[in-house]
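Take a look at this single chain, the form predicted on its own, given in structure tokens.
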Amino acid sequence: MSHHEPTSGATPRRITHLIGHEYWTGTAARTAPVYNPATGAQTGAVDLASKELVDEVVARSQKAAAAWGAMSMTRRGTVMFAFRELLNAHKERIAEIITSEHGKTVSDALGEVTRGLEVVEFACGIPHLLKGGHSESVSTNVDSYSLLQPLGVVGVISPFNFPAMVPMWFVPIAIAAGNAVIIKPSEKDPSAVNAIAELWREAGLPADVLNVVHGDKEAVDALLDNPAVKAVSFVGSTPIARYVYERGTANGKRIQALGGAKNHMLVLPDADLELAADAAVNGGFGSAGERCMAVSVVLATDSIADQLIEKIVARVRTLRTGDGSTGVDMGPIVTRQARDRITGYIAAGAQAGATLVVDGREGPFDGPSDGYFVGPTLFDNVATDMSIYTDEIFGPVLSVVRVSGFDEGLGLINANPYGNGSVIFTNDGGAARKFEIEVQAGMVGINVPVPVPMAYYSFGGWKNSLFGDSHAHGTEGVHFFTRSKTVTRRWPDPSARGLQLGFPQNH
């Protein structure tokens, strides 16, 4: 059996490092356990690197990034392109391994694939990010250019919650650069990337430039100190993303780090209440609220508030909580401890005096009894001060925060230490303008609920939510993973010499 596929057998299956494209077959002086999260199983223990053997990588790498980056943009583009046919041939399958061991349901763990696919697809055409700027005759017969060169070898460090579509943000771009990258999966879920980084070995990708290797704190300090690696690209809460960032760049790495969010969703009193009533739920609680973009708290002007609530509450009504494999609405939290501290935050909630429209912790739940179940919880009547709205909780728990206005609303948003998303429901175009200008986040939604860019664009949020200067995939991300070097130069025309009547073409 090979090491990423799910078995339902009593003895945990063995999850190691793929290392040059194979197998790591060493010892690991420590592992960590992998559960089902939606029967509380362990089915697999993941082996757990040390300082030495990160090291170790990190010189293979080092050989693999020389050699890669100097070949040609079009047989870097070969791999791409067979890499992303491999991808699309084999995404239910991805899902249903990431639905094994993060829990979310089949269809959105299809949809977390098929996003990442979107910035593979993205990074085949990058020859056309990685074109440098030309000057004729800048001075008498001496021109200036400029070039974008690889950096060599990378580091990037995965979260749990979208263990095969935040990977993408980052490997495909820095591998199309020509980069060796390391990948440090989440050890909560970390068969998806070593599923992934197979297709990449088929799709002809030379051993070494992509290494996967699973670890903790070790693995990850052992990257951020190590002075080969160039850059780290990091996604995960506020406090480790600021702990990355310090610590990288204190080494003289370029950092993104990607932190924590609380995103508000704004709806004004002429807002399509049935549509903002259905962004809320999909918003609050598609993935178990497992998101960065996951809406947590609804800024619910007074006029309306009641009737939203109202019809927020009769879409919850309908959902199932369950095994995310067989065909519910939501599936379990990623952890037993994930799922405990879920529930303690709405206890404090309900005794904070919030009031509990719906609470996730009774169920009934489609799925067995030791599963990490929380089903989609609401409060209304929430305060700034309650830690249900302070605090990230990282699960279906929704939050409406009652308004008086724009105003209000849009000041409760900047007030708040982070600005990953942030959205408003209304058809005025005037207050939907002046929303998007003078909100403080770095992703805007106007009458959707989770704005995620398209691949082409970059993904990031501000202030806390954001260490670095560079947001995720797009233009930003090409440039990340490049740096730019400015050429002048002076000489003779050159005389070309020979035949060729061939067409040319390009090697």
The other form holds:
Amino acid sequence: MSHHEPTSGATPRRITHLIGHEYWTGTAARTAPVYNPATGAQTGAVDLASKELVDEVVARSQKAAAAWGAMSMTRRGTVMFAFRELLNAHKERIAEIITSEHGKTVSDALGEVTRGLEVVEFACGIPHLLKGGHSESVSTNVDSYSLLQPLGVVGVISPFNFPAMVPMWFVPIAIAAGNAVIIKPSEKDPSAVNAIAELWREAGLPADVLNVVHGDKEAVDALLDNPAVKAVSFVGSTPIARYVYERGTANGKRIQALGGAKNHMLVLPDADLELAADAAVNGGFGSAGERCMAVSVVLATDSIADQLIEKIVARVRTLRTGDGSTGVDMGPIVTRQARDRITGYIAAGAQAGATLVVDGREGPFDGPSDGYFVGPTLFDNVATDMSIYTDEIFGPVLSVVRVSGFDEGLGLINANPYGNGSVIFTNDGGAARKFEIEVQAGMVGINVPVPVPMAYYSFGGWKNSLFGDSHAHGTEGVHFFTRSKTVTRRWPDPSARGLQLGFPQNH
Ligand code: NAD
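Switching forms now, from the form predicted on its own to the form predicted together with ligand NAD, please provide the structure.
Entire complex below, previous chain first.
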């Protein structure tokens, strides 16, 4: 094992596991290419872990979990605060790493690191969050109280689209609560997690409390099948989330599996249309639409639809798409395959009869000709049986569906198989209130396009957007990474002696 990221000197750079705070020096049977999506060049090759390696790491993590979980909260807290300072100091560097493998603009990448940092700050308050209840004299001379204890070894499996923030939805809370964590980042942009894990090492986290294992389905299956892994947090597409949930729960594990989305934004006639147009563009095209909370459908009420579309188009025409490290508005798509999939949907939408108002395939793009670029794309008159409506495109493609009013809009949202974020734009408080109560979604925005909850609330969708009982971070996150124990206690007291075979009753 080595303390530093291996530099072979040759390109592409080798990206490998970080186990016991050391980079793995073994030879991987399989690797996957990592690209800079702005140039199309392969910049790295990431080692893919075998089942055997994952099992070895789980065994190491188990030992570390026992010691870390038994350590005082004060000592664990010292590591948490040191990590918070280091992450804050290194956030620009981490943002640049994200841009180089994911493609999003540096300011957007910095935004995701900052949102991750907020979860770290939340986790720094873990002593308060781990306080159980206490009741004196539940029966004569008997007290009762509850403890929240760590689970042991837990796994985190993350998607490509937030290579730093999504891991940080889970890792800081799991660690603060006294667990050992094995994280398997997306193989498409694996370097940010390595850089962050190095900061945990520098913060004084004991070896093996956080291990980074890179890989694909083989590593995921190994984590889901190893009985010593007690819980797994997964984020990714819906089919894989469902698979992870089913396989993990069949093996007796606690699973939270966050899936895909199709987020609707309903615009009522009384909305501030300037605000709504800004929101549709920011929510639809931020991070090139590669966000699970992206606005992908605008439900425009008939009477204001033409006006709203005109305002959206005017804004879209000002956006520059190109190399995310150069100050453009929108970066490239993560891979060539993802880009081709998106352009395929644009062709299918036009073919199906939707009005292609702005075609993002055309460019021009402010970046190298081999970059995986698609510009912002806008469809009007989209029908609900078209693939651009039914499928999660995960790219900069915004569909406008015209609706007669509130009831039709809400009906469409509630009929959708996904339920991540749902948004309404209106100045009518009564309509907004009815929306927040009746909408079938886990996160609701009222005149806010991307309602990602703060760290001390919990993030998660309904329906096919989440499998499992717990949402991410906030108190639900703490609950997910701990288990409770209730103690009923009496200290020796002669008055309590005597046989009593009936079910315990309090007196
Ligand atoms: P993905 O499902 O392809 O991959 C997610 C993870 O699963 C990765 O770590 C990957 O290595 C692993 N994986 C891939 N194929 C697998 C298989 N066959 N068996 C086991 N594991 C496998 O998702 P992605 O493309 O990286 O991310 C985009 C998706 O994630 C979108 O659908 C998006 O909506 C969703 N997402 C959801 C949320 C949320 O909070 N609900 C947040 C971010 C992203």
